[in-house]
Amino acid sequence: MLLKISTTHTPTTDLSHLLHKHPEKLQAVELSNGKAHVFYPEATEARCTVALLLDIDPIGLVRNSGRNGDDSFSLGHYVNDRPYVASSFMSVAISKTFSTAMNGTCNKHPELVDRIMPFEVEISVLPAPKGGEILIRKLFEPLGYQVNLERHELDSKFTEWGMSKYFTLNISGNFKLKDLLSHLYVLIPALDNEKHYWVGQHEVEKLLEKGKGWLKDHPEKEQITKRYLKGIGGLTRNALSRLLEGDEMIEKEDSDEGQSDIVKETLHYKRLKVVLDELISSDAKTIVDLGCGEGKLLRMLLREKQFQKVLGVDVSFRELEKASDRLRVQEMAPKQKERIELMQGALTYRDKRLQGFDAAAIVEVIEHLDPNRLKAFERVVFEFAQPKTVVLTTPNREYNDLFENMEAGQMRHADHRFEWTRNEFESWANQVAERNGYKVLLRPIGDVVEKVGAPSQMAVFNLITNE
């Protein structure tokens, strides 16, 4: 497989430095089942040509295939088109070979990172199935690129057996190069169908900073990301819910070595640090996350030495695994361990195992729940669990309409059953309040927008006591 990016910017040295590569040097990368080889085609001053070739071993793949493969077919770990064509593993081979111009950086000439030049790309072949030429264009296209496609016949020597699925790409357009390192990082293995390798949630976060500034904007965002992630539906959600929140860059001081960090705030770690914030004010040593996930919240939980017990539930075992994965939970010190706690369990049964705790927090839980089981909801969390605060949020349905290309009635979750308003939370916060014997308080999450409130609603419910 084969990938060409050409250039006639002045002077075409230029290319060169971006990419930290001599055009007089042939170098070569080594990758999990092969080698990358970089060189210069042509390098005059009218134009100049680096090309990435990836020499793929077929035995190679076959040793470390494991359980990969289609299984209905014996022998597709012997005849299968990976050594032939972009995929996954050209994606990996461009990360390893351009990864200093795919992250912008040129110390000798800093100047360059942010130049948009002229690009024509080719890729010889890529595949494309089910979707074709369309699928290749509407991937490509909205980014800016004028798309050229050869497509392939089977077998020359038999036309009757009709077309592959197997293009020649050439597109063209005006970039920085940085950027369009990242549309093909991305967008190769997107039309990938059989990637080398395992895809979880370390992909998401690929995905998220190599999709950062164009992916969001994307009429495709959606399919590309399914395709990206090989269609696991939780990662997919994952990546689109934080897509549609955004993302911005805040500064935060560490006060422990007193350095300026830049870290990335996102929507839900927004919401999460106003959750936390609200459950260090209730005084409340015990603390259940119901709704854990994979542990964001339990992880800002146990900084805090106030909480003396941190118990983690979800219904799914394996979101539970991720946490104790997060939280390093059989690496922790024996001190450290004895306050957290990750059990599985569903919110609309009863379970003592939730009785007795200071407060509960309840993270963009409930509209994944059916509403006529929200009662059931209720009965379990406020009258037989019944924590002294509860602490829920939810989104708010009216700030939906700021989202771009969502679609009139659409929720920002496919796994999401319902999403209120603001009138309709505050009506079934306070329907809950009443009938449980809780004073509740209620507060918007993000910025507030004029006629459609913030992004997400939070409720803060108090036990009413005697004392």
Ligand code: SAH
Contents of the next structure:
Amino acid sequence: MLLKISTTHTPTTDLSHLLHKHPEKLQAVELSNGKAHVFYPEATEARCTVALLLDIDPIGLVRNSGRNGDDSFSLGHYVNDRPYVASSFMSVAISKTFSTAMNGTCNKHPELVDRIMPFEVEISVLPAPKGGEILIRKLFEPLGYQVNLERHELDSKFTEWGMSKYFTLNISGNFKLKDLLSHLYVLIPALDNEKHYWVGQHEVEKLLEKGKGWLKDHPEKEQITKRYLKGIGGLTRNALSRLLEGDEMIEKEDSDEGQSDIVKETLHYKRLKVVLDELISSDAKTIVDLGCGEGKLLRMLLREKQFQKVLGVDVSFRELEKASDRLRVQEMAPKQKERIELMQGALTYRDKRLQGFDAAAIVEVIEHLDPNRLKAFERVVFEFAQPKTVVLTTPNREYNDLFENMEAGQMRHADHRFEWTRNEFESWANQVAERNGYKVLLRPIGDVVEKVGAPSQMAVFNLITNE
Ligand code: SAH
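Okay, that one was the form predicted on its own. Can I see the form predicted in complex with the named molecule too?
Up next: the whole complex, starting with the chain shown before.
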């Protein structure tokens, strides 16, 4: 496994000063599962390249992992991609061989530490999980790298086998060396599904230390954190809340909901925020939240003075109880209590109590209805309740391809009866608007990814009036 870092910064000897590695010497560092060799394949006046060659011992790997028992003879333990790919071992090697540079120390030339230089990095083989190229780009590009990727065939002799999950990655940009090394240290294992390390609180500290100054503002911080920490919910929440200190994304109440998926949680927060903004700009004063669940949106609505009356409706009594607890309805001052009401009801039965509201929010609810009940739902909401504005969201099925651990055709929630593509949603929304005298606008929620769109989608309906 080979990592090459090149610069055209002059004098090119600056790179070797920063790395504390002499261009004419070949050096080797012992690692627990192999050796790291450092050498300079080129060191001219115009360009300097340092190479880190990782020589992993696959047999030692098995011995050191302490595996035994029934599967200890499994061939996969001995014949695998570990020796050839950039993985968490590469991070260990980077931090061992270039520790002074990573820590930003350079006794001889301290002024070089903060110097921004043009760099080009080549990782000969990088495994990427589901989402492959898109994921790699999402991790590196926001940091300012130009990304070039070459994906490899499984076997060039058998082209019909198709493509592998392995890429050669070339990234370039202008950075301080210490930042570049920290990016690699965190992002390489974040891309590797088979991290060798034991993940505990120690890894949270390492991640925060190496991510200092850049991870907090990275648009994929949740995904990076979660992947780096092997998806362990408690550690991920801990790292993210420290990273985002003061950021409302991780609501306190959510931290004791067990192993709930932090990525979905933050997407949900984003979604609720978009819905809230839409309701605020609709000028509505009274809102009904249909299928309010445990009342996350209700709580956000109550914080806005603009909303004088908020009604939460759900078919589940249990959810309404949770909402009541979350909102602390019992402890509310009388004036505040007057603004909120919770009520059990089904969205597929006509109900007078739903009439007369300026706006309705219907967030991630329709996909819980049987498709043959959609028509009834449409009549209840758009024909009888008839709020001036309806803000409705539902998942975008096309995006599911990017979620790891999701099988093809699987839905995001066991209770979902369907999940729509962007076209399916748009066509339904247009028909509903047409039939009921509304106009409708569709918007993506979350980052839009080429070909598949954003994770969630929203339709904003406005009743056409004659005014
Ligand atoms: N809007 C909330 C909850 C979404 S989960 C949020 O975004 O956080 C879907 C909710 O719809 C659940 O609380 C479920 O009880 C409710 N629901 C499902 N079918 C319903 C129906 N026919 N009538 C009313 N609520 C329903």
